2 protein chains.
Amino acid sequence: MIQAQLQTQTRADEAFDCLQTAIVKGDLAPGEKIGEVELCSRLNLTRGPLREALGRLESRGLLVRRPHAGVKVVSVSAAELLELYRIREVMEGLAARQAAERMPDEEIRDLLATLDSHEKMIEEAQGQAYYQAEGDYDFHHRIATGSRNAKLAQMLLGDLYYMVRMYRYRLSTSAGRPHMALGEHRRIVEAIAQRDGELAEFLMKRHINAARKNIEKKIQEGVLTI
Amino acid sequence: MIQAQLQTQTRADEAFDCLQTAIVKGDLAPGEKIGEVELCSRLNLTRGPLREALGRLESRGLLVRRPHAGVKVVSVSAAELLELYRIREVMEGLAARQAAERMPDEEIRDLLATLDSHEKMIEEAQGQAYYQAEGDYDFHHRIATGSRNAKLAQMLLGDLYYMVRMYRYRLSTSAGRPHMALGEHRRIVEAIAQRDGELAEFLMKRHINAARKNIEKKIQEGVLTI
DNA sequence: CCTCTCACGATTGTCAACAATTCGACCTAC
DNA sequence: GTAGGTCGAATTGTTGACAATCGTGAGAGG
């Protein structure tokens, strides 16, 4: 069954997900400039399904393509994250807020147990990095998709999560704030839990806010630099 | 030298731009199957470039695909519409707010100028509603790059517009509120040549609600179906 | 010694043909 | 008469070769 949705998926598709992926773990550093060819024999396909897969790449704004100069992971600065989280702040408040007023009952049972289980994940690996940013991904990714506003969790899931996820496999998942996080999930998803719109999108933005500035702090620090 | 930059541009890049502005006029229906080989002929150019196209719209989600089945333009419902302008909501609000911090004085000065031609324009034509339609997508426009957040602007004139857009042609222009948006403008460019981004926020967050709730309005009426 | 120009190489953009898959129509069976 | 299956044609996905363009290096001139 599984094998029939990879059937229908085409190469393009395939090449996609790759290159999305080796983008978002670093695999392909930013500025890095990649030639056709090699990216084709790497991946076993050829250029056309190649290109078409780079167009949408470039569309969603993790490449830079010069025509006859080549594409290039596109590279980011400090400020620029920044930015993303201004926008992660307004457009994941929004989603808290209408994540509250539709979200069925059955899903937000499910994302408090998924939330208690991710918190015994937490205390029992003693602050394993990679469960706390799964974790973190996992509750932000079900609130979007909750708020069941197709065009905010295509934007949210398919454009900001990506470029967000890039930075944090660079900065070795920022690591801070380390259960302080999930006590803020607990009472964003309880402010939903009791339909609570308001008070789920300021939560949120105050969620999202307090992250941006811990990624601040640490960048004056001299601790991330990008 | 506008030669030079069209001459730069790639024909996948042109196929493009003529595909989106043909759907966002409504010269291809939502809903509308197009096949690729008809195209081809229609814009003289071969299926390379074409798919590339495509691959980009459907990105941006102003197409569908299904593989092996082909492509047609997305049709959204009047609910989506609406969803749409919940997120213009927060995130125009955010442009408002970062424009009233970072928006030179001088291009302060050629809005309010470009809001003052505007309002001469509509008043002459009489409610001409092509005028208000440019003029407002002029105005958003401006906010959105001046608030000087490339990925936010990004989103707001590389998907969003796009689509209010092709509801807009396929309303005929929507057509409410003749220049009591135009007041709101004033009063938002009013707060950011203040520097009060709190207060831009807000009204323009207040502006695009109104102009929700007219067309939610509309659609209880009746008056439009989609 | 520096700078400008020119040509070469490599890479990208484009094209036309081949293979694979889906949709529709027709036929058969119940 | 309807439901199911099967076959064919049309359309999509893919491939490899051709043409156009840019970056780079060498060479000549100042």
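Residue numbers count along the first chain shown, from 1. All values reported here derive from a predicted model rather than from experimental measurement. Rigid core here is just the name for the largest C-alpha set that superposes within 1.5 Å across the two forms. What changes on going to the form predicted on its own:
Relative to the superposed rigid core, the position of the CA of A210 differs between the two forms by less than 2 Å. Core-superposed comparison between the two forms: the Cα of V74 travels 2 Å or more.
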Contents of the next structure:
Amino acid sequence: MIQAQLQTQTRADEAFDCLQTAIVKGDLAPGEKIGEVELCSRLNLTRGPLREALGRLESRGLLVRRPHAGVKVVSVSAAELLELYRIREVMEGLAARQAAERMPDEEIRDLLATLDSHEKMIEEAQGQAYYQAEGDYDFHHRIATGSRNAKLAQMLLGDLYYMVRMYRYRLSTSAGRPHMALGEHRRIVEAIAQRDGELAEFLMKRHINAARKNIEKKIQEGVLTI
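Given the form predicted in complex with the DNA, corresponding form predicted on its own:
For this one, just the chain is written down, with no partner chains and no other molecules.
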């Protein structure tokens, strides 16, 4: 029985990881309806593990359940997305300032090494994408935790974090944007390493402001549909 439970849990974990990546990368588009029968077939799953995975995605705010409409990938309006980026600009700016004050030297060195691995990944994608897995491999996640501000990290790494990841990846595929974003990340970490909180905050806010302006431009051009 224990072995069976472990196998079921593993299958649920695999389904969760697969579906979350599909949502972040846009393979499952915002607003798209989730069909359990089709997914069971595609992922070679029974209903139990799939429903567990869907429940976890729903708790992260990536899926929404509507009466008589089933389960869909979450979607936001253009105005809501731009507001999310304005919120991020302020909150992540503060996180960068506090990371400069509180992040241990060892964590800063590790973060620089992570950015080196990001650079290799961008090169492998021929400069066309900048995909960051969640958690410690994610630059913004590391800055939030490095701020040593538990309340701020909780706000940044809750529903806001998972919803924004959906759009960050889609925007990272813009021509030239992956290398530009990586350069901005490096300058922020350099300011943190120099313990210059004011500069780190300024650079982070400018980084996210640039991303927001990129969103506005793409929406106006009809390239990004929300």
